[in-house]
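Just one chain is shown here, as structure tokens, and it is the form predicted on its own.
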Amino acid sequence: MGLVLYWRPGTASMAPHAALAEIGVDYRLELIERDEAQADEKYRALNPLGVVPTLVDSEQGLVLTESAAILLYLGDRYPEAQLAPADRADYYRWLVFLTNTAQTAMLRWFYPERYGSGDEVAAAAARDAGEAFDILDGALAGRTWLAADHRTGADLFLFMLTRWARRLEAPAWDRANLRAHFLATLALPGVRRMQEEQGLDLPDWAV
């Protein structure tokens, strides 16, 4: 099979996984457990950090890491799937905001010990994540999708981060526009397939 995605449930592999399913192309999933990823020399040859996701496109002789980069690549590789809009300025803006600002804040919240004094880092990260989700909620006012008049890779990335933020004191999906976006994205067949293949639970209000 030409496309292989190395993944772990609920991680940054969610958005690329959903993108592959939305495109409708054949792909194979290779589950990489956390300890295995760090110790497996074969996997670290593909991804030196030993994290997920990693996409292998054997037809193109390509190995690609980083969730946002994989989305950008798939948008160019399969233009008919419209993962990237024709006018890409907002798409680039929001995808970079999601990965550089919102995702970074969430990672600091998940792993505060990596960044300094745990409690202080976690509190600052929760504040920064909240500000990022407020901005995203405002950007979705009066519209369904973040970067175009149709779903794009940015929406798949935002769906992933909204789920990540479910355990914040103020969960991202408690904001009205983000909740509507989460439900609209969840209704996409590729996102449903990703949810099922990763075995991810849904909140009661989204079932």
Ligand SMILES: N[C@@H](CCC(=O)N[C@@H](CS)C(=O)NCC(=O)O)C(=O)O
Given for the second form:
Amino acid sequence: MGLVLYWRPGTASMAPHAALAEIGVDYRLELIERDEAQADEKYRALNPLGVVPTLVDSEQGLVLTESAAILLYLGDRYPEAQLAPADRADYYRWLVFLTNTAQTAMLRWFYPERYGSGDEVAAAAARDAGEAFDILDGALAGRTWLAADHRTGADLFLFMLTRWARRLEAPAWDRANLRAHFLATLALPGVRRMQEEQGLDLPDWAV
Ligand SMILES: N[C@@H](CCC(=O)N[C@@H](CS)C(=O)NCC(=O)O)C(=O)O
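Starting from the form predicted on its own, produce the coordinates for the form predicted in complex with the named molecule.
Up next: the whole complex, starting with the chain shown before.
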């Protein structure tokens, strides 16, 4: 099989997984548990941090880590799927903001003990994530998709982070535009497929 995605349910593998499903290309999912990903030398040769996702494209002899990089790569490799819009500026801006600002805040909130004394770090991370989600909610005012007039990889990434943020004291999807975006993205066939293949639950209002 040409394309293999190493994944775990609900993790940063969601957006690349949804992208593969949206493209409609054949892919194989390789589930790797957290402890195994950390301990297995063979996996760490693919992904030195032992995290998910990792994409292997054996036809191209390629091993790729970082969910945003995987979206960018798939956008170039399968241009007909329009994961990357023709006009790229906003796409680059939002995808980098999502991975560099919103995602890092969420990762600090998930793993605060890695950054110092847990509670303080988690509180600061929740504040930073909230600020990032406010910006994203504002950017979606009067529009359906984040970076173009059609869905792009940035929407798949934002969908993933909106779900990650469901347990913040102020969940991201309590913002009206982010909730509408979550529902619009959830209606995409590839996103539905990813949700089912990862066995992810949905809030009552989205079912
Ligand atoms: N920036 C990376 C983050 C990858 C990442 O931190 N993945 C998490 C799951 S969401 C993981 O595997 N964590 C396991 C660990 O850190 O031990 C990406 O987007 O690919």
